[in-house]
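Quick heads-up: it's one chain on its own, the form predicted on its own, in structure tokens.
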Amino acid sequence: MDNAIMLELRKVSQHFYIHKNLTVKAVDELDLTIRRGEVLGLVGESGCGKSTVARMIAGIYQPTAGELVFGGRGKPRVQLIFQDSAAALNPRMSVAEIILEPLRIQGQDYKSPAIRRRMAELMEQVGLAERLAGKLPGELSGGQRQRAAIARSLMVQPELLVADEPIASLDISRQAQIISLMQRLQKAYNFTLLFIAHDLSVVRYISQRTGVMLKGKLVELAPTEELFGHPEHPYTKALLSAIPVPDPLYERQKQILDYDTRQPLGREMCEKRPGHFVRVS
């Protein structure tokens, strides 16, 4: 991983106007830097704004305020992997058509022998048997559908891959398989990966840096082992205290910390230690 900046989110907000008396601040003045070649984890409870961040980076949402600033090489090729592969894949398209769809949309010659060979190679790399190329999404398992979604994203050789809770709808064994697959692919293709999840154990396993979100804001950002070993924000401490441990005796005795999410958040992020930022009052 180099330290070149791929993308900066500067005071980015995404507010949804519901009616005249209600505006939901899904993301609120978020500052975040994504470095080229890194795996950045983003965690937080449901409704904290993680998926909204993913959709802004992918260009699905335009920020209400703030700006997304791309690094020196211009705007990178960005692809998004959704949580629900069943909803993200066209049920009337075959696996081959799904994987080739981004090239078709971009007007490329997706029927050429070279592209077909690349598709076959990608299917092999993500663990999809060639015989599945003609199958429909409804004929696949959840894990196979997510592998097809990953292959589709990689077909256009993205520089930045945004994975929005890509394993949340899978069982434990398939979760482990998809995580290992994404690690191998990230190393093989050297793309930048923004990995969004609510499972902190998974984020610790795959990410080099981790950000914690609450109410549309970052409350803590640090190198992953630094954050897990020396959490500073009380919300981060509460999340970490709730991680299950495969030790029944420890589980019965451990204390889960409480954090009142209704209390106001601080306005500033302070660097407590090199690279370790915490929101303070």
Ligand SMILES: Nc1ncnc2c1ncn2[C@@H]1O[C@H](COP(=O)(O)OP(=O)(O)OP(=O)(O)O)[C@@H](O)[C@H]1O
Contents of the next structure:
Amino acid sequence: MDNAIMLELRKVSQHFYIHKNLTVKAVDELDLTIRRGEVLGLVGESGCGKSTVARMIAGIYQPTAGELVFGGRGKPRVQLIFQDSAAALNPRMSVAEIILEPLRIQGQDYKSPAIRRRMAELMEQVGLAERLAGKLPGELSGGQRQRAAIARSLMVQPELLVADEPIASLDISRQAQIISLMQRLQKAYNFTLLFIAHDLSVVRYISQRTGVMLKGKLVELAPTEELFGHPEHPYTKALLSAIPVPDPLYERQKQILDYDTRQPLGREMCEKRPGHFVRVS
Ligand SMILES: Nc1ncnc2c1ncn2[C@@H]1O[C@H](COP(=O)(O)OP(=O)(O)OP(=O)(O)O)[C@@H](O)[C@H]1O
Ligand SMILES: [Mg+2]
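Now that the form predicted on its own has been shown, please provide the structure of the form predicted in complex with the named molecule.
Whole complex next, starting from this chain.
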């Protein structure tokens, strides 16, 4: 992994103005650096702002405050994969049309033999049989739809892939398959991956660094094993304590920690150990 910075979020906010007495601070003064070639996990409970971060990085939303600063090589090509590909994929397009669509939008000659070959190669790499090329999304399983969404995103050779809970709609065994597929593809193509998930156990095996979000802010960010081994923030500890352990004896002794998310968050991130940042008051 080279350590060059791809993208820096500097005090980035996304405040949704609902009416004069209500503004939702979906993301609030978030600082985050994404390095070229890394796999960065982002976790947090529903509503903490993960998808809003994804949308700002993909350019769908402009931050209402703060800025996105690009590294030396400028603005990366970004692709976004959604949780629910049933909703994200056009139900009337065949798998082949779906995979080729980003190229068509770019005005490329998507009927050329070279592009057809590349599509066949990608379908094979993501584990989609050739005979599925003519099928509609509704004729596929959830796992196959996610594979099609992954092939589609890779067709335009993204430098940054943002996967927004790509496995949340799948059952456990399919989840593991899609995670290992994304891991293999990331190694093969060396794109940068921002992997968003609800819970920590999912990102452990894929991400090198992990950030924990709460109420639009990061509360902790560290190399993944460091975060699991030495969690500092009480919210991170609570999330970790909620992960089931496959040992019934230990499971019985284990205490699930509580964290009251209504309490105010600290104002600053402090570097407790090299690369390990924790929100403190
Ligand atoms: N377009 C919008 N208009 C108003 N409020 C929004 C909008 N998009 C998101 N929000 C609100 O912003 C907050 C963060 O939403 P976001 O979808 O980013 O959370 P999330 O962490 O992705 O949640 P989940 O795990 O459920 O996907 C929520 O309170 C949500 O209701
Ligand atoms: Mg979301």
